[in-house]
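Single chain ahead, written as structure tokens, the form predicted alone.
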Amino acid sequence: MARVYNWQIGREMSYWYGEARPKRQFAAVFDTNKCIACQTCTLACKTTWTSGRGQEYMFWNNVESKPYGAYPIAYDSRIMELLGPQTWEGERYEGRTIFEAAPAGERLLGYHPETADYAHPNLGEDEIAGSVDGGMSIDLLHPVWMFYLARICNHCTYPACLAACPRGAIYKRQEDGIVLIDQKNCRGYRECVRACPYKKTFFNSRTLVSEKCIGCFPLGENDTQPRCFTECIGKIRIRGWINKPSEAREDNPIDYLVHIKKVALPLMPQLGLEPNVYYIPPVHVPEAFLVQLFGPGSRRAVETYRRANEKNSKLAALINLFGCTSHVVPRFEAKDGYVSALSDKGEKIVTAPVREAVVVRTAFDARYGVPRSNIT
């Protein structure tokens, strides 16, 4: 196995392939804080892509309610036990990936889910952790929690379903990072179902070939974000390109998220994958919970996101940037009370207020003499 590092666990891996990283990273950041889970997202991905026989069961965006949801059927706690021991000093991992924890005779540590994992895809649904004695009642400080988790694949930098694949059908494109299956040359051994730990590869069995979320790369090639991204009413995404740590850039939106301000995290960043889709970590869920989820920046983030609505903030400025237009944005500026999403050449794609304008209407309009029955 070759080394290679992973800044998301701040050391190096071992890997089955060395590292090459591509041109362009796809990456994307999501705010759970936003999420309703109106499943719109979800909708959006499978009448474009999964509508087909074999597809039924596939869902290549799906909304989880965390902490009881999960599809298939706990695939997080599942790798997360098969995993054991995640110790983290500080901001570096001193575990196992699931690439070091392999079983003899194997490249990686996973599982095949059983076909009724994937029978109960809202399970766990609106579900919360804990109870309040005597019935609910308003508490600040949240005795019980939930909140919606939006998965589709993490095109990552060291794929487990690459690495798994006998047949070689699996690849990172150059240009922009995407993970894709070439099914001429799939055999249908469903090695990358058993390796993904996200369980972001399927099986069709009409095809006996592998499908997985492709990112959306034709409307990609055309500098527009995904469909579940463009269709989101909740305004919770933001796709972009990431950059590696010691070349982020402050008016790339993906790397001040991630880099600079570091308020959005990887998905389980201990399984050594590098996963290149976001999270901005709900503001009400126990640490203890979000570490275990997205890493031991969990806290900073969430107290970083706490202060966004600071005056001027450029962070609360980029925040009300995610939704605004159906382009990818490589760039974005703030100033002067709006801000902006940049192409490539810095010419401005869209502009939004940083805080929508507040108009006050009395309750008695003067102008035709009449109460209002609604001031909202």
Given for the second form:
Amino acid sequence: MARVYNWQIGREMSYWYGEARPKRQFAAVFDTNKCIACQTCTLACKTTWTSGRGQEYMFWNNVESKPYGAYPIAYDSRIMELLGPQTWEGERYEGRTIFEAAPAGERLLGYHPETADYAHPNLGEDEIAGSVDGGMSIDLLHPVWMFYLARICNHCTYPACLAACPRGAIYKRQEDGIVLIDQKNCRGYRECVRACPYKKTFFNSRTLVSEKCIGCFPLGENDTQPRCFTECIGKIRIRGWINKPSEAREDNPIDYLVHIKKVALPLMPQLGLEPNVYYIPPVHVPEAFLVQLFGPGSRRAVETYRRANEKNSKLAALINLFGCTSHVVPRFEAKDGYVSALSDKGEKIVTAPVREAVVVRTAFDARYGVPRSNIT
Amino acid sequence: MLYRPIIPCMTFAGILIAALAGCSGGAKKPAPAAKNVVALYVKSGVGEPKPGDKVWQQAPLAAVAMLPQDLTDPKLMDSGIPSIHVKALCDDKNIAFNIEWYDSTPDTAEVEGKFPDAVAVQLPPAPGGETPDPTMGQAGRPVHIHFWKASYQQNLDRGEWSLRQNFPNASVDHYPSDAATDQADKEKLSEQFTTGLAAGNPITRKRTSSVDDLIAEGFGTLSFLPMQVSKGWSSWRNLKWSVVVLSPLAVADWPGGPGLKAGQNSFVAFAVWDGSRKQAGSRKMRSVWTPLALGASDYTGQR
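With the form predicted alone done, generate the form predicted in complex with the partner chain in the same format.
The next block holds the full complex; its first chain is the one shown before.
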């Protein structure tokens, strides 16, 4: 194995191939506090990409209710259980990644889900940790809470699927860092399915080859965000590009959220894949659970997000830009109460007010002679 | 998983029959399984021999020991099929192998959590003692591989793919391609969601045989030969697979060498996968090169 640097765990680690970052890296931020689990993203993806024979159980995009929901069943707790208890020392991960924990004869630590694990994509929907009324009859691990976690392929910097494929049929595009399975050369061994800890590669029983989220790259090539982003009713998502921490730019929305304000965090960074979808963690969830899912920066991220309005108008403005354009957002600016998405050349793509003006109308519409049900 | 110890049983059976032959003075003693594969030459032509056909009865039996693939990651770290029994027939154009092994579960489904049983026959593309690396050849020195998979056989037997073949109670509201009115449009629309097919991956094509003809120059290099001509048949009875793989001795369009001819000596190697242990790709049992004699004796009996 080669030695590569993974900034999300603050150290070098072992990986099957040497470090080869793409020219630009696809990246996204999802605000979990806004997600209502309407599954519009799931259906947008399903109807666009996975409506064919052999794809019946496939959801390249899914939304699961945490803590109990997971698609496929228990993918997150299974891999963490296999990995065993590990430790962070501050921002540095001292435990083993799935590459470093590879058993003898394996390229990494993984497992293959059973068929039935995919049969209930929304198992645990809306289930809370604990009970609301009558007090707690027993002490549970978590107090009463739940939240929604929307997931796509993370188009990782160090993809486990790519490392595991014995045929080299998985590749990471130089132009955008999107990870793809070569549909012509895959032979359906499913090493990628076994390897991906997020279980975002799938086997197609009709074609006998594996498939995965393609980050809607045909849209991306036209500077358009993926389907699951543009259809999001809650406006929880923004797609752009991420730089290394040392090259972070103030005017890059992903860099600003991830590197500068550190309000958006990777999913299970301890596994070592350097995933490129980042989450603003839910503000109401116990820190212990958040650390397990998003790493040690969770408390700071929640505090920064909670106080964005009071202490950081630029951050608050940027959060308002989510879902305001179907264009990929490489740059942004916030000034005079407005936030704008900018192209690479600095041209304005869209401008939105940081605070919508409030207009109060009379309860009766004299022009049409009807009462109004919505007056603000 | 139950694996019956084949060789000890055969030895015991051999001793028993020998003892009975001594008493009666008449019964013929079956030959013990050899370590080499001798292909019986069939003057009237090999035809398309199925498992259990009489033609196999006079073919010499070879027992081939299998080893876990432990040379390249991912390796097979737990146990697999320990041995296989092989018989072979040939004529001037074709060679047929009948490969048998014990497997208590016939794994024919190939869906997300299920892997199919499979077996492969590996041949050097030219005769002689200078064989390529037995582990799928080496750069510049390819091997030809004829790969049978139980799911291929199932697909061939059942015809057009349907979700209900493996999930009888499943229901699907609608496939977008079904909205098309004529068959050509349906297939065109269907291809949009069948990317393996649209990309031209031969593995996704409409199956006409349960055997893939492949070429490899080392681990991870397996690809399809330009002509797909081999055939296969199988049966699973009494906890045992019996698979027949029928291949041409030589095909002009196959790269790597001139192929083989009846009467020549060469080598053959095998690999076998146990689907219920989620074995696929490099997670397999394999053999070393086993001597292969083509056309050792004539067969004149019934096929």
